[in-house]
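This document starts with one chain, in the form predicted alone, laid out as structure tokens.
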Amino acid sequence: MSGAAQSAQAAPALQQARPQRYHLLLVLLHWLLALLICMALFMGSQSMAPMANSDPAKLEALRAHMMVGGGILVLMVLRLLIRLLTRHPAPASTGNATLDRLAPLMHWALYGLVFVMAGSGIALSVMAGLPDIVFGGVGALPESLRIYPPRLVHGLVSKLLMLAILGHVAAALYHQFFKGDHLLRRMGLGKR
């Protein structure tokens, strides 16, 4: 049998070997991170942004935001490791070659944006002395955090992340309800 014929026979076997769902830990982390990231984005944009730094409640809000952000970073590293080390379903197709090429780039962009958010948050925190202020009670918050360059990055990337999340949700809903390929089952908690 020729090498091409063997490869043609092996291809269906490889496709059958792929799981129909993502690894359970990956699924649990996906939904937990979705919740935490949405919480952190809401806290930052809707709760803390309009609050003056002189408001005592800002310290509590920052403390919660920083703790959630730190948790997100740890869980994202864990999720990335599990994603790289586990088998996963074959890529879903939209029926459009361009969109099919963009899909993995968008998934990696979500990872990248979350890591940039965490990195800019840490940089801002260090530059502004927030760990001592927020967790140690030493000193007061600066009049504005906008004077620190990482704050600009944090704010800009938060908007990009929100758009990427909306795109991700729209794509999943398109697959589920318009394509009818039951894509959401892959990230579900059902039988493996």
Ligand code: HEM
The other form holds:
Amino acid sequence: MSGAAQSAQAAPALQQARPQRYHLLLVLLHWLLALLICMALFMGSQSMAPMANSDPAKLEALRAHMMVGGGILVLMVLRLLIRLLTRHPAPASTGNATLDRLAPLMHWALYGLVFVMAGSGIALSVMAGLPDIVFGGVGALPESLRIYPPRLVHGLVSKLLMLAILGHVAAALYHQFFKGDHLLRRMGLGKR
Ligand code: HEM
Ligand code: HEM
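Output the form predicted in complex with this ligand next; the form predicted alone has already been displayed.
What follows is the entire complex, opening with the chain shown before.
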């Protein structure tokens, strides 16, 4: 049999070998990270940012936020490594070529936006000396953190991340309920 004919036969076999679901660790980390990221976005914007730095509760809020933010960074790096090292289901189709090209870009954008959030948060806390103030009890918070440029990046990118997550959830629900292709199963438990 010619090489071309052999690879033509091998192609469907390879496609069949694709798992039906993402790796179990990716699935567990996806839902844990979704919860932690939504919590950090909600608590950060609704409760911590509006709080005056002179409020005694601010240090506790910052401590919790910085620990959850650092945890998100570690888990997201771990998830990215597992994502690069494991096999995943064949790309899902919407039936529209432009939307199909957009899907992987949106997935990488979610990783990118989370990394920019963690990076700008860490840069901000280093510039403002937060590790000593928040965890070491040394010194006091400045009147506002908005004088530091990474604070602007952190605030703006948090809004972009919220929009990206809304788009991601809308796309997942569109697949699930309008296309009826059970996309959510790919991020679920059960036979791989
Ligand atoms: C903070 C929230 C979230 C983030 C950062 C996030 C991130 C991601 C990323 C990066 C992927 C691509 C696959 C991968 O790299 O492993 C993905 C896939 C997926 N997510 Fe999310 N996700 C979030 C929330 C949600 C929610 C709330 C839902 C359900 C409504 C959902 C449903 C899915 C589904 C079904 C897939 C598989 C898509 C496919 O196979 O094409 N995600 N998610
Ligand atoms: C990785 C995920 C993270 C998310 C989703 C997140 C989310 C947020 C949000 C939504 C705000 C409020 C922004 C606004 O409404 O203007 C905020 C503020 C802040 N975040 Fe994060 N953050 C993350 C990581 C971090 C990390 C790792 C640190 C530091 C180690 C950090 C430190 C801060 C600080 C210092 C503020 C400013 C509070 C203020 O102005 O009073 N964040 N974050």
